[in-house]
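The form predicted alone is given below as one chain in structure tokens.
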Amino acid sequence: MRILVVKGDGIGPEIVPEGQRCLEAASEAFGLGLTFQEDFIGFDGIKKYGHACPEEVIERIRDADGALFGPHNNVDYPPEHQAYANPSGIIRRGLHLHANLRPSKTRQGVPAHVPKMDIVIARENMEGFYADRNMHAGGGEFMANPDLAQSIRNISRTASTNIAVAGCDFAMQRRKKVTIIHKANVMKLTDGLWREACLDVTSKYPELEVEEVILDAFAAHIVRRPQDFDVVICSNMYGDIFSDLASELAGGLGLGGSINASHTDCIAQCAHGSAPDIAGKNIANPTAMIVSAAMMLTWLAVKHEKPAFNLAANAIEIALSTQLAKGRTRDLGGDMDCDEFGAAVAVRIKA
């Protein structure tokens, strides 16, 4: 299987391939043979294509079978770059990835708020309140006047349907339970509909434990028990608040990994940012990078119906967890580079 390495701006070129050296140690371990190709966006793309996130990229990423994606420093691009969507929105959009799985765990060694966690937020990717991607034509928000500013949320049955499906999807490759977050007694339609769409779906899992959380009391469950969440599917702006929510309660984003996903394809992009303060010294934690490019793993385990993926995906795992606990990088208390981490996990990945 092809995949597509693009590392981006700031600490992306660091962190990405970290990600490509414990593929290519898990592959080498359970026979996936997995193949590396490179690629440019951010800073890079503009100088290669003329675009942050070119046609050309979104093309490769589509006739590959996964990819590893960088961050972006959109905020810093020249301003005849700032005039279209970052590259993460473009890609998203590109290529309709509807899923955003973020996972959250607590690991030893690591300093975290809470004592136990290991949960997965599955976040809709495709509407919601966010106005760079909920209309085909023109913005989601609008002045009537200089003093009223407005926004459309859209909530679509088939989006609803998508999420609800990958994070079912993905439940039954870990504790079989998910947990369905709305506000249904005050948005009656929306997240109504919402709601009425994801206990469609769970109904097809009669394996699953399916509960349902008012989005505020959520906020505070998460705080009090996190340990009885597995999978949480949100709707867009809900999953993306409860994503950095969890993220820190287990430990920060330098752990915060994830893949943004559709029927079709499937890149792993970490939950945070590029970082362009400590870029180019050696020290970004590669953490999120590696466990993004685990979850990427487990994706085509299920696409490609290929067990030992799932395999690879758990050694990662496994050996990441370990590491954590003997070293880590400097954000975490620990005094290793980034490159020394990232060599320490793949040396685990192949014992």
The other form holds:
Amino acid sequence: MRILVVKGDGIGPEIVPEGQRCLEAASEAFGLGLTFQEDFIGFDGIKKYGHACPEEVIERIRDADGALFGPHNNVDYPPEHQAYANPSGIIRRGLHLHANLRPSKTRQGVPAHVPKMDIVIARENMEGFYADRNMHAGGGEFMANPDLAQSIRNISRTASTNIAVAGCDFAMQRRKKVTIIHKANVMKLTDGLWREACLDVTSKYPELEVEEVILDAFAAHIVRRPQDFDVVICSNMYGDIFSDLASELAGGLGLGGSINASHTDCIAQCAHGSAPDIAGKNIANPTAMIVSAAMMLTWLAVKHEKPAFNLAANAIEIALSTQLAKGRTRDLGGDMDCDEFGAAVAVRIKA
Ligand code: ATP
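Next block: the form predicted together with adenosine-5'-triphosphate, after the form predicted alone:
Zooming out: every chain and molecule, the one shown earlier first.
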């Protein structure tokens, strides 16, 4: 199977190769037959193709079996490249990657802010408050006068249903509990439609325990009793915010892996951004990228009905947890460099 590797900006060129290194180790140990091909988005895309998110690279991601996708620092692109949405948004919408699954869990040896948590934020990926990708033509943000800015938020029954199905399916493989987040008591039409669509879906999963929690109350509950949540279904921006919070509660942003997926395509992409403040120093934590790579293998196992990919994903998870208990990067109080940590995980995968 062919994996496209896009390093991206900031710490991307440091963490993405560690994700690849772990996939190579897993491929060797479990006979997965993965091959890797590099392509360019972001600053490298501007250099090579004259565009930060070239159409041809999007097509190559679509053609590949999966992709390792680094973060992007689009706010620093030259002004002429800032007119379009950021590369992540373009790709998620272009490939209709409707589900963004973002796990966060406490692990032995990793200093966390909560004693125990194992949660997945199932984040809607196509619409919500992201006005830069909400319109067929024209911008979703505008100013009626110099002192009044407005933006468009989209909530559709289709997108809400799609993420609810992805979240429920994921919960069926886990502890069989879903929490639906909304603010339907105030935003009666938008969050009201979201709530209705999610509850329609959950009614078809009688084995699941289902609860609804109001957005702001959830911010308190995830800190106070994170152990009570399993899969948490959120609209786009709510999910973005809560997944950062969940990563940080578990120990830090460098832990937050994720996949962006549809039924046909999947890209492994960290929940965190490009961290330009620590780029180029070999001190970034590659854990999120490695977690994301393992999640992509699980997705491939289901799509192609190949149990070896599941075994490989589990092996990466176990190797990662074992390594994190023994030694970590500086963000987690350790003294390991980014490449040293990735190499140590790869050795454990093959052990
Ligand atoms: P962007 O504009 O691309 O979102 P950002 O710096 O605003 O970048 P993040 O990249 O999400 O936002 O990170 C915020 C901070 O968290 C970073 O400045 C960095 O210190 C820390 N951080 C994020 N990812 C990692 C990582 N993998 N390893 C170590 N620290 C990280």
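Residue numbers count along the first chain shown, from 1. Values in this document were obtained by computation on a predicted structure and should not be read as measured data.
Put simply, the chain has two rigid parts that turn between these two forms, and the hinge between them is at H98, picked from V291, A164, H98, Y238.
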